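The chain below stands alone and is given in structure tokens; this is the form predicted on its own.
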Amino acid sequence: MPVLSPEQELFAETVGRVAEQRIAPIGARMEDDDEFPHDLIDLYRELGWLSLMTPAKYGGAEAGSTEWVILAENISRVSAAAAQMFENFGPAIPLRFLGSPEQQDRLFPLLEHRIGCFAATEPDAGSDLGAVRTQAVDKGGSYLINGEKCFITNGGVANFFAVVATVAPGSGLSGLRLFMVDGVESPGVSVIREEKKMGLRGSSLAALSFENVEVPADNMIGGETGLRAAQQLLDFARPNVAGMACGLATAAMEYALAYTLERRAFGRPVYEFQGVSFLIADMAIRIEAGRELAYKAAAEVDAGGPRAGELASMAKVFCTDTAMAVTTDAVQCLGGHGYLKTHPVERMMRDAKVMQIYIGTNQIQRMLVSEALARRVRGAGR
């Protein structure tokens, strides 16, 4: 296991206990009715978890990427969909690290009473952020935002948006800016549709329209470094996705282990067949390695280390690929029963798939890792 501080160990124990006792029933309901659980948001707010990334000055925990991984891993053991709710951190992280004191004083108190989301992806701009078409036009003292976003987690329920827009269409990455949009004070944001998903049922994934949304110029975070703001958020978020994947994979492996120890075939437990026990052993090996990598990446992000982005991408790839493999094999271990909704492994397999796709596809992560490796060699050769 990763080395955690006593405070982090206590936090992990607390999250695990609350997940088992209070979150698991809500997660089961989410899977059954596919409805967004507002009572879960209320619970998270009551526990102070929605303020995890908020600076202490504004009543938050001022936590780091490691605490987000702890939160994600332990909640995902009972419900990955329930762990998905922390998109609320999407606006909080860039505001904390790149916002001016005045922006923080004005916006953090608002964010504490809102549901937040990060709105970057568009129909023609997913992995290629330089293709963003949502436009922010300078009106002098304010910006007018127009455009559409898609695949926005929490989008259907959010009323506070961190929006990536361009101030110079056709300029690529250099024209990107990041705006904080308070949906209460700035009308014009509407939900085009709620997507029907393969997994993570009950969480919100929506397409959004921004129509003449007027935003104060002072709500631009990081000035001209909008891409940097987005990248910093992604470096924070990718170890969290790795943590979600580890928690989900662990739950699938433990379920498959318990089932195969109990289930009998040819007069003995299924687990006693090496084809099964070796499969589960491989699950455990990959999960253990993934967990170490997830926490190492989070520690590098928290330290502001030079390999933060590289390790975050590595963790995201390895852990989410592991989750997909482990949950698929868990279904296989249960045979025909694994395909039935009476067992949770089929839900886990569906939940795992999207983790290889969102927050930057695993193909893009491999590209980022390969570029980091090349930079290191070229730098050493100078």
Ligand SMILES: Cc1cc2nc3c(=O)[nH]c(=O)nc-3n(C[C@H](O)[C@H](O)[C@H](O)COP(=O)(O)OP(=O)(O)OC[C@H]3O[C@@H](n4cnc5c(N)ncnc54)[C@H](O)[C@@H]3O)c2cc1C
Given for the second form:
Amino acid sequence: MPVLSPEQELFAETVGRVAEQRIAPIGARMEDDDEFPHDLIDLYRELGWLSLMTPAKYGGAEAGSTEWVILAENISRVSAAAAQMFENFGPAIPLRFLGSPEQQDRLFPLLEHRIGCFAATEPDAGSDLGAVRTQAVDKGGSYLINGEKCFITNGGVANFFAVVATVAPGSGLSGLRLFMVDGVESPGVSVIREEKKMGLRGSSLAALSFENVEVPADNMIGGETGLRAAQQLLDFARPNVAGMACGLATAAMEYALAYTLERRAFGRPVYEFQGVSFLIADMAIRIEAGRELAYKAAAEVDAGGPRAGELASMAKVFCTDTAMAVTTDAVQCLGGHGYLKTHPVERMMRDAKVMQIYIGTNQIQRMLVSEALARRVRGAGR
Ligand SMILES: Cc1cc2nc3c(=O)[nH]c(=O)nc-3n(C[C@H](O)[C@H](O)[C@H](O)COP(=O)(O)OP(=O)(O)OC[C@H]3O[C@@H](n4cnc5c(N)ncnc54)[C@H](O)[C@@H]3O)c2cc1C
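And the form predicted in complex with this ligand, for comparison with the form predicted on its own?
Everything in the complex follows now, all chains and molecules, and the chain you saw is the first one.
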């Protein structure tokens, strides 16, 4: 079992209980009607979870990557779509770690009343972030932002945006900066469309337009190191996706186990056929290993350790590949019934797929891990 402090254990218990009692019914409704659940945002706000990453000084819990994994894992066990909403932390994390005291004093009180999102991806810039075309033009005292973003979680409901934009088009990664855009004070952000997607039904995924959005120059976070700000957020967030994947995989495994112990064929429970029980044993083995890795990565991120990025990528790959394999095998364990919407495993399989894709695809994570390995041998640090 991952080593958690007594406070973290208590938090995990609380989240697990609230997930079972209050989030599961909302998650089920999201799956049915595919509508964004504003009452879930109200619930998260009431519980103080929306400001989990906000420093204590501004009324938040000042929690770390580990708490985010706890939150993600326990909510994802009942609804991955409900866990997805915490991409809300997109602006809070870079503001907390790279924002100046003045920026924090000004922006955290605003953020408390907003729904956040992180807007990096564009139609022609996903894995290749250096191709970002959204431009921020320096007007002296303010920046004017123009461009288009896509695949933005919470995009259709957000009113506070952490936006990756370039100040020097064509200069690749070196021209990227991170801007905080308060949609209330800086008009010009609009939703181009809400996407219809394979899974995570009820969560918002939108394409956004930024048209002459004027933001104070002081809203640039991390100065020239815009890429570092984005990187920091991603290191912080990848263990959360690993946690989500573990929660989802655990729920699928438990469902398949219960079902196959009951379901009979050839006069006995199908679980008594090794072809079935070994599938489930492999699920349990992979989940156990994945959880360890997810919490280890989060602990390294929280400690600011030298392997934070590498472990975050490893955890993201291992746990999301596990979730995909486990949910697919769970459908197999239920036979034809697994393919029906009367059981949750088909929903879990659809929800698992995206975890291998977003927040940097698993190919990109393998690339980052392989680069980190080579750097260590060559002695070049991070
Ligand atoms: C549900 C969902 C939520 C999302 N939420 C957000 C969000 O909140 N904010 C945000 O900014 N973005 C978000 N994204 C975008 C997501 O991060 C990107 O889709 C992802 O990074 C991949 O980019 P792409 O879709 O452009 O794929 P591409 O970059 O076009 O990649 C296509 C394929 O090529 C592979 N590939 C590309 N380059 C390489 C390489 N060098 N080596 C090996 N393989 C490579 C990829 O792995 C992939 O298989 C979300 C996406 C989804 C589906």
